[in-house]
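Next up: a single chain in structure tokens, the form predicted on its own.
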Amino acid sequence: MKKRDILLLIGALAIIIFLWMAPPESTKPVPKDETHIQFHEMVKTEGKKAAEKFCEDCHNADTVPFPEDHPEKFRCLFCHKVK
């Protein structure tokens, strides 16, 4: 084996180890209940960005507040998966 082949294998192994050690996904998925089922369908037909426009109607400081350490609120379905 050439030196570059060995370096490539070491690099690939390092990437695999790095990904293997990643923490498990910790965000809650979008529930499949009466309130959210319409958004599951919307994601399938129109995409995530169309469905995200409606999240803040309920998830805001008055009704369902966000935790203090919650990141930006305009990309909900980037973290919260629709299964």
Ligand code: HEC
The other form holds:
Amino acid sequence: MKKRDILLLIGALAIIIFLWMAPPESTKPVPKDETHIQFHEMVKTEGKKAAEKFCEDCHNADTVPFPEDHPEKFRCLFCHKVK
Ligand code: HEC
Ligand code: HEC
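Output block for the form predicted in complex with the ligand, input the form predicted on its own:
Let's see the whole complex now, leading with the same chain.
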């Protein structure tokens, strides 16, 4: 094996190990229940931006309040994944 091949191999291994060690996604995903299933569909057909418009109909201080330490709220689906 050439020296360059060995370096490539070590580089690839380093990347795999790095990805392996990354912490699991910790922000809760959008639930797949009766309330939210429609948004999973909407993200597929119309995209995240369209779906997000509806989140705050329920997720607001009066109906379903956010946890007190909730971060900046615009663009829900950047952090709360739909999967
Ligand atoms: C019709 C009202 C309604 C709409 C619209 C809605 N939600 Fe919810 N959501 C709820 C309720 C009620 C709960 C708490 C009970 C539950 O888990 O279903 C909740 C819970 C959640 C949770 C916490 C789940 C958990 O594991 O604790 C997340 C995250 C969430 N919603 C994200 C979203 C996002 C993102 C949108 C927009 C795409 C959205 N919701 C739209 C009513 C709604
Ligand atoms: C910058 C990232 C970010 C954005 C944007 C964001 N959130 Fe969150 N959200 C979090 C984090 C972090 C938590 C607390 C950790 C967790 O998920 O338990 C949280 C918690 C929540 C919870 C409570 C989950 C529980 O523990 O029951 C709900 C509901 C929620 N977010 C809904 C929304 C909605 C709706 C939007 C858009 C209006 C939104 N979030 C935007 C990061 C974000």
